[in-house]
Every structure is written in C-alpha cells, then in structure tokens.
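The chain below stands alone and is given as structure tokens, in the form predicted alone.
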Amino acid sequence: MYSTELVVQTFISGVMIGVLYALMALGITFIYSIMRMINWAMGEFYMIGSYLQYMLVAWLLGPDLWWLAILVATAGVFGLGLLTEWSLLKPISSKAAEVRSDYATVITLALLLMLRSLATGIAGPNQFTPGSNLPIVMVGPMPMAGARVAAFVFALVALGVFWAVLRYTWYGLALRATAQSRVGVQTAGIDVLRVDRVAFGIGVALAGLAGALLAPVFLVFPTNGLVTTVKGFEIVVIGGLGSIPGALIAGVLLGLIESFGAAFIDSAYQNIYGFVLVLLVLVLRPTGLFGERGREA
C-alpha cells in the first residue's frame, strides 16, 4: 500500500534532480540550435566544473564560501569554452553546414578522450568531494540534504538569469535570432562567428554549474561526466533537438520517471526508465515533444 506521503516525496525528488538534468541538456540544445552542432565533449566540461569546484572549496575558498565557488567555477568553464570555440571550431566556422557538423564531431570526440585522460593523469582515478557543511533541509515531508536542497535552488535562479539573458538583453535577441536563421543575422549586421563563440561559452558553462552544484552530492572523479551527458542526451531527444523549453520540461519529466520508477518498481533499473521513455518517444513522435522537423542554414 502506497501512502500519499511516499507519493509527495518522490514527486519532489524527481523534480529537484530533474532541473539539475535539465541543466545539461540545455547546454546540449542551446549549443545546438545557435551553432547547429553537438558537442560531444559536454561530460568533461561537467567533469571540470566539478574538480574546480572541489579545489576552490578545499584549497582555498573554504566550504562557508561554497556559493562564490560555483561562481568561480562556473566563470572558469565560461572561459575555457569561449577559448575551446576560438581556437578548434572556429577555423571551420566558413565551410558549409554538413562539413562543420562533421568537423565539430570529430573535434569534440578527440576533446572529450583528451581531457578524461588528462583528468586521469592528474588526479587519478580517486573519487574527492568538496564536502558540504549545510544542514538537513526539510522540503514539504522530506528531509533532504542541504548541498542537494542548495544544487535545486542555485539551479532554478540559473535558469531565470538564463531566461531574462534571452528575454531582455540585446545578445540574448541576437543569440535567438542566430538560431532562427544564420544567414538573416549576419544580412543585419551581426557578427555571426562572436555570437557563435559566446553561445558555446554558455552552453558548456551550464554544464560545469551542473558539475559544480552536484561535486558534493554524485563525488568528483574523471568520468563523473558519462551518467550526466547520458541523461542529457535522452532529454534532448525527448524533448526535441533544438528546442529548449522541451529541454526543460523534458528534463523534469526523466527525473520523475525515474523517482517514480524506482520508488513503485525497483530502483535497481532507475537508469533504464528513462531510456524506455526514449524509446517511447521515438517510436509515437520521432522530432520529440517539441522538436524541429527542418532546420535553416
């Protein structure tokens, strides 16, 4: 017999681990419908957000400072992804669509060998966290974790900055209007390739605020990445490639798939729930919940 109280708790659960999904898959899409590629290597640059939001904490910053650390780390991978795009992908930025797609996926694949291995090589295969002095948080009738309380709430004010990025500034109407039509962007002035460069920026960084918020919860290693990119992915399919509210709701919607799944089923298969999902989508709708069926140059 299943009590209402077990049902609040997983629905909360799946919510708040959905959204830290979500985060991921957002950087997945957003990469995606601004520079019309996927970037393979998105694991490692969640890998990254993590070891320096480890190091920040238990070098130098402390773990009261814990909030200025996701920052830090968050700006870091910003950095690293707006040199990544200047110098690996932008020298293929004028060849056609097909060729740059191809190009982006052998880049990204070779990116992502390179900096597990380099992970590996430097910090060996130990697990680390940065620890979390926050206390038990109750969350309606669930006691919960503060660092996973704290990931949640960190996660869900990103998403708003992300928003009103887009909604109100000047780059975020340029960054949208790149996705609908590259060439209509750069008939009006804009410099196509900047808009490029930034868009990747924020895409891996919204990865390594993923890695950043979940170091203490899911531990610090080098492929720490593999699970997150995997469920990024199935939230990209179900919620459509390119759209990003589909990658929002869709990433809610794995995380309670999974709680409920695994709370009324069996939570040794947590991680095949959401790939029967997928698997559900493609067959009834093969765009996904929100997908595009053309796309322009």
Given for the second form:
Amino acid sequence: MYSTELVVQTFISGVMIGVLYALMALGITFIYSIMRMINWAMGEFYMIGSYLQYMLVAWLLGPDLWWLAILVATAGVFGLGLLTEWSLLKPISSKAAEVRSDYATVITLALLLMLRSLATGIAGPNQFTPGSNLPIVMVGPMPMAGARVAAFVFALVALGVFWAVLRYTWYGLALRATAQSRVGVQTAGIDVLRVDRVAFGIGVALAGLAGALLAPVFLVFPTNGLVTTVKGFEIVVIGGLGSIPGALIAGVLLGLIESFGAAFIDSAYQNIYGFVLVLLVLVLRPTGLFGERGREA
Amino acid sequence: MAALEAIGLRKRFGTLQAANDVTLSVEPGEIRGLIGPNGAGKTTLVNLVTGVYAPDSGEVKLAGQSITGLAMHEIARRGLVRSFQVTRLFGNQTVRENLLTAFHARRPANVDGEAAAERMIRLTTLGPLADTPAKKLSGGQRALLQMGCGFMVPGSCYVLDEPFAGINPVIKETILEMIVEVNRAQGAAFLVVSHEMAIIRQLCPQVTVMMEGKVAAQGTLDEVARLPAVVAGYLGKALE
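Could you present the same protein in the form predicted in complex with the partner chain, rather than the form predicted alone shown above?
Shown next: the complete complex, the earlier chain at its head.
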C-alpha cells in the first residue's frame, strides 16, 4: 500500500514543477499565436536566463537578492528577444506570407546552434549552480527545498501579471486582436511589426524567467534548455497550439504525470511518461485539449 | 483639395496588369461609387490606395499629402479607413472588444473608448449582442460590426469594398443609414465599391467605372449605364 502522504507529496511536487513547465509552453504558444511561427531556440533563451541568474547571484547581487536577480535576468532576456526579433526575424516580413514560417524555422534553428556553441565556448562544458540560502519550507507535512517553493510562487505571480496585462490593458487587447487577424489590426491602425517584436520579447522572457527560476534546481550548463524545450513542446501538443489555458492546464498535467510516474513506476523514465500522454492526445484529439482546427492565412 | 487622390497608379501581377494608369479623385464630403465587372481591378485599386500593396508607379494622396508606399497601419492612422469584402474581425473577441480594439489602435491612452463603443453599439443596432464573440455573428451582423469598427475614430476618408454583398435587406438598410449619417455628421468622403446598382443610385451622385484595370467612365450612374463601352464591358460585345 502507498501512503496518503506520498500521494499528496507527489501531487504537490507535480503541480509545482508543472507550473514552471507551463511558463515555457506559454512562451512557445504565445509567440506562435501572434507571429505564426515556432521559435525553436526557446530553450536557448531559457539557458541564457539561467546563466544570467547564476552570474548575477554569484558575482553581483549575492544569494540574498536572488529575487532581484530573477527580475534583472528576465528583463535581460526580454531585451535580447527584442534585439533578436529586430535583427533576425523582422526582415522576414518582407517575404511572401507562405514562406515566412520556413524562414523563421531556419533562422531560429541556426540561432539555437549558435547560442548553444557560444555558451560552451565562453563558459565551457561545466555545470554551475547559483547558491541558494533559502531554508527548507514545510508545505503541509512535507519538507520542500526553498528554491523550488520560491520558483513556484514566482511563476504563479508572473502568470498572474501576464494574464492581467492581456486581459485588462489596451496593449493586451492589441496582442489578442493580432492573434486573431493580422490584417484586421493593421486596418485598425496597429503596427503589427511592433506587436511582433513585443510578443517575441515577452515569449522568450517567459522562457528566460523559467531558466532563472529553475537554475538552482536543474543547474546551469549549455544544453540545459533542451529538456525543458522538449517538455514545452509536449505541453503545446497536449494543450493545443495557440491556446493559453491549454498551455497552463497541460503544463500542470505533465508535471503530475511525471511526478506520479517517477514515484510509483520508475524514476529512471521520468522524461518518458509525458510522451505517453502526447501519443494518447494525438490519437484521440489531434488538435490538443483546447486547440482549434487550424486554417492557414 | 481632394480628400483622396489616385494619380496614374499601376500594378502588375505576373502577366496581369491589374491597375493600368488609374487616376481618380474623391472630393471632401463626396460619396463616390466605384463599379465595374468582376476582375476590373476595383479591389486592386482599393488595396493600392490603402497600402496593402505598393504601386509599381503612381501616387496616392490623402487630403493633399502623399501616402504612397506607407504601411497599412500608418495609412489607417492618418484617417483613411477601409472595410474588406471578407470581414476581418477578431473572432474570439466580443462585439464591444472589437470596437474597443479599433478605437485604441488609434487612440491608445484615451479613456473615452467605452463611451464611443456604447454609441457605436447603438448605431449598429447590435445592442443585444454586445458581449457575444464576433465569430458567433451572422454575415450581416459581421458586416455591421466591421463598419462600426471603421467608424470608431473619425476618419477623413472611408474606402468600403463591397459593404452590401450577400447581406439581408434589413441590415443593408442599416449600413446605408450609417454611411449617410457618418458622411453628414463628419463630412467624411467615401469610396464605395459595389455591384448593388439600386443602392449605388441612391447613395452616390457620381460613379467611376473600371474595366480591365483602367478607369472607363465617370458620371452619374444613369449616364454611364448608357455608354456603349460600359454596356459591352458588363455584357460582352455584341455578336457580329
């Protein structure tokens, strides 16, 4: 018999990691819904977020100001996103609509390889970890690493802010409108290329935030974005590409499945359980839980 | 000074000369009809004027200022507003949110958006549907809403591409009234593309006829309808 305590603990840790996966998936789905392109270099922005967090904590701010480091690291990735969009992706907009996503795929894949090699070249193949002096926290009867709890709370706040901006600000309205009709917003007088830039910035900042938050848990190394990116895409398939609630719910679902699989079946296969769910969704509901049947142009 | 001027516009798609030296001028406060058989280049002209395509040559002026080659959103912000044959609404947003998006795109920080949206909901007679997502509206209601979005911020010139196509008579009448009301209240100029001759006769003192990418005639509808070239363009040349 399994104890109730173990079930509860597994559930809590599943939800906590699921929310962080959801950040990643949200970034992918958000960029897709506005720009109609997949950013394959999402994991590299996660990686940069984690390196920034490490450098800020280790060299500049110290572990007590970890929260400030997270804000600065996220803002840094946001800025880098704006720069990337402006220099590499905006020129694509002059190409015919049918080939834009092909160009974007080539460019973001090249960016993935370049950023990963750059990180290896500069920091070497080493693993770093930003020190955390957060105490163990009791969640109910269970002890939890402080860094994990902090990451969870921070992610929830970030999701709340993201939702409020989309829901209650006029720029959020413009972002939602752009996701539905790129021609329509231009007719209304919205500069769609600027919306693209901001959306790309926000999307990669979500990945950067996840990287900064998970740096003490999953460590900092050149390819640390790989696993989270794969999970991000799993979630997007499960939840439905372009669906924000889908990303959140599927994120938590994936966290739970991994957590329960690891606790009750075998922890060696932790990264495999999600794929079972992906396969099931593809067979039973190919558009994902919340996805809409796609239509080009 | 003309509200909207197209001067010698040319646009080629592959081997098709879709606009061939099109010159057209709409005066302030005028409601001009633009008619012509299918494929005459009416929508191409609309797209050239509103910045969807840049012309190969020629110039577009809005109230005397050149807007040639500007991006669509720039042209919209300068007060040239268009509607589409196929409505471009934001399907998951409610009627009210669609109107607010159209408002804030040009007046980002203005707080009067809600009041303007309320007025427009009354004018479009979409009151009971104000909080319904646009994708649930009928074709006619969508056309009304699109028109309402265009009128949210006073513009100087409106280009309407087939605003009456495939719409039931009651809503046609409402759209007609909106155009007349906005024209009267704001003194705005209109260029209306339509195949509905009865409405064009009622709405437009002057019409421009396009054929094969060129302006073929201009005058009152009854004048141009008698021209042999126009008749031939619509019905084909008489058999020898």
